[in-house]
Amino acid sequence: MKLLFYYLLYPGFVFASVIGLLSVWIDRKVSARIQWRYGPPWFQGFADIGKLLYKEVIIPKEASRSGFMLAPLFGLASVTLGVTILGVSSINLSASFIGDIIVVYYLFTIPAIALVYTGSTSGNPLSSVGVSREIKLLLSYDLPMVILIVMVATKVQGFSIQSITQFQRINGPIILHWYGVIGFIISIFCIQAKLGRVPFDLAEAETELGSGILMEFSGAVLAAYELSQAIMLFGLPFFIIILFWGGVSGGIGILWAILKYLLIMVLLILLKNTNPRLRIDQAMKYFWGWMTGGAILAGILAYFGV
């Protein structure tokens, strides 16, 4: 039973949803701003969500009907597991688990592994384009994050949220030296490619594949896939503040980590508005050139405790 509250409620599916859905908002509205328009009301997520699920599923005549309804599902659970670690191992430290970040990290890569399968199983062509270069850029951003999360662990000597979050409160924020500045800024780049945001929205890029990999999406389907991604901009800034800024903290630590979170979206946001979309080519050039070279520079640093 207090599993299942974990898993619906706080800090689970429930909390990470209503969470992520506001920070879209916010997302949709600095941007907005930004572009000197109005932008949406605060409740525009959920009633976005809300219309997809009343809507129709239409499925591809040459896609696996059980398929391409159960693989958003399932990355949407996924995605929700990964948050409820998450919370719980930080809520109770004694609840962690060895290995437990790099599970968390995996199951927050599901939903593009269910993306590739929805969109390659559709048959349209531009979603084939889309499939093609989420899988190329899944493999592209994978490489420099387990670079940091490897150097992380090997720092700590442990692979867990408990040891990353003890050595922090014992020693002082990763974040404080050189080596985790450094982590920090790649595994920003990481997460907006893992988001699938500007300039990385390869996958999608409306202006050249009409959506692309989500061509083909509608209704419930696209519901999920939108709720997944909101649930991902929450608990991925969040995952970042364990790895790199100390954690989270009862008391005054609680609003020390919603200024840390705010300030990581901040920064995406800014990420997202100021660059144009890159090619394919040229994202992957950029992770395993200048990415993957700074994470291994971190590693040196972090090794010499610099």
Contents of the next structure:
Amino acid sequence: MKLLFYYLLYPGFVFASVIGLLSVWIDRKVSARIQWRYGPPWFQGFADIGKLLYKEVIIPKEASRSGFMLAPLFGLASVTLGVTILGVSSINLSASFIGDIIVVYYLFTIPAIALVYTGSTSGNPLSSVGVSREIKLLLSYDLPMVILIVMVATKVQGFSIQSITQFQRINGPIILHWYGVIGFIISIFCIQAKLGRVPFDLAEAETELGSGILMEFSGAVLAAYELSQAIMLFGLPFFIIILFWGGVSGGIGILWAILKYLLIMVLLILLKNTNPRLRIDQAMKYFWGWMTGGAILAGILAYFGV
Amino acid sequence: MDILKKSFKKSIWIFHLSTAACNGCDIEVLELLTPRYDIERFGIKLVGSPRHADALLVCGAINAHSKPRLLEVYRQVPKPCLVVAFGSCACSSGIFRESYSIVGPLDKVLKEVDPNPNIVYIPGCPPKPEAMIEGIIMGLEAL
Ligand code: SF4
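Switch from the form predicted alone to the form predicted in complex with the partner chain and give that structure.
Below is the whole assembly, all chains and molecules, this chain first.
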């Protein structure tokens, strides 16, 4: 019963989607203000989801019916689970288990895999170009991010949210060290790619592929995708905060967590509004070259404790 | 259901389709995205795929070549959807009316596949941005 409450209400589905959709609004509003526009009203994210639920769902002729409908729901369920584990075990440390940081990271990868499945089953040629790009992007940003997670875990000697948070409570946040700064910057780029936002929106590429991988999505299927994207927009910065920035503690700590979250959001939005889209080969070179090199450097610095 | 319908009116995604326009209307559409007329205030945005669209913005008189494409795209848009006849050409064939290749204004063509489409007419050659915003908002209210 309690687990169901955690999963469905707080900090799971309802809470995460409300915060996520509000962050989508912040994202669109701040982007609009950067371009000197007025921007959408605060309920825009909710209206979009409601609208998509109201519309008809069209399933392509070639697609397998159940797969096309279920894969986005599967992605949504797994990000919700990821956010729930993060939320519960960062507030109540004793609920944390060994390896949960890895579990959460891979739960956040499942929406991308579901997206690849749905995109390739739709039988649209533009979607299949998007699918190939999404897979390549997945391979490229996973490498530096996993190196960083392993770095933090070896530093704090434990693969759980509990050990990471306790280490940072005793020794101060990891971001105060050089290796933490490098790791934080790299992970900002990685989550930007994981969220599929500009400059790494190659799979969608609205002006180039006409929505690419999402081309055949309509109605509720698109709503499930958008909702999981919104929950990820809440979950991934939160993940970074836990990993590098001391996590969340009760009381006044919640306020700090909100401020940290907003700061990461601002970084993500600035990154989105100041960069053009990369080509896929540039993106791969970028992640496997600079970012992986930086992550390894951060690992070496962490070994020496700088 | 009521709240879903209300949110439909607050979030219209537009797919822009050019069917033998002189390109004047196509260029004018972009004005809606500029800081001065910013249409995202009403939750309206342009999308790249007809599957995501709630409104089909059709510019231009329809000729024999573009008619099958228009009907195909109209079938691909999930219903309910709004069709915007944008510019005098789409409303009434405009200055191309007597031309040999023109098969008719938008409403006549659309009625071949759907007897009861929701069409908003925005006349003008090309329409002013204020007229476009007013037309779309009025069309939403009538829905
Ligand atoms: S209405 Fe005027 S501007 Fe628009 S397509 Fe027709 S001729 Fe061109």
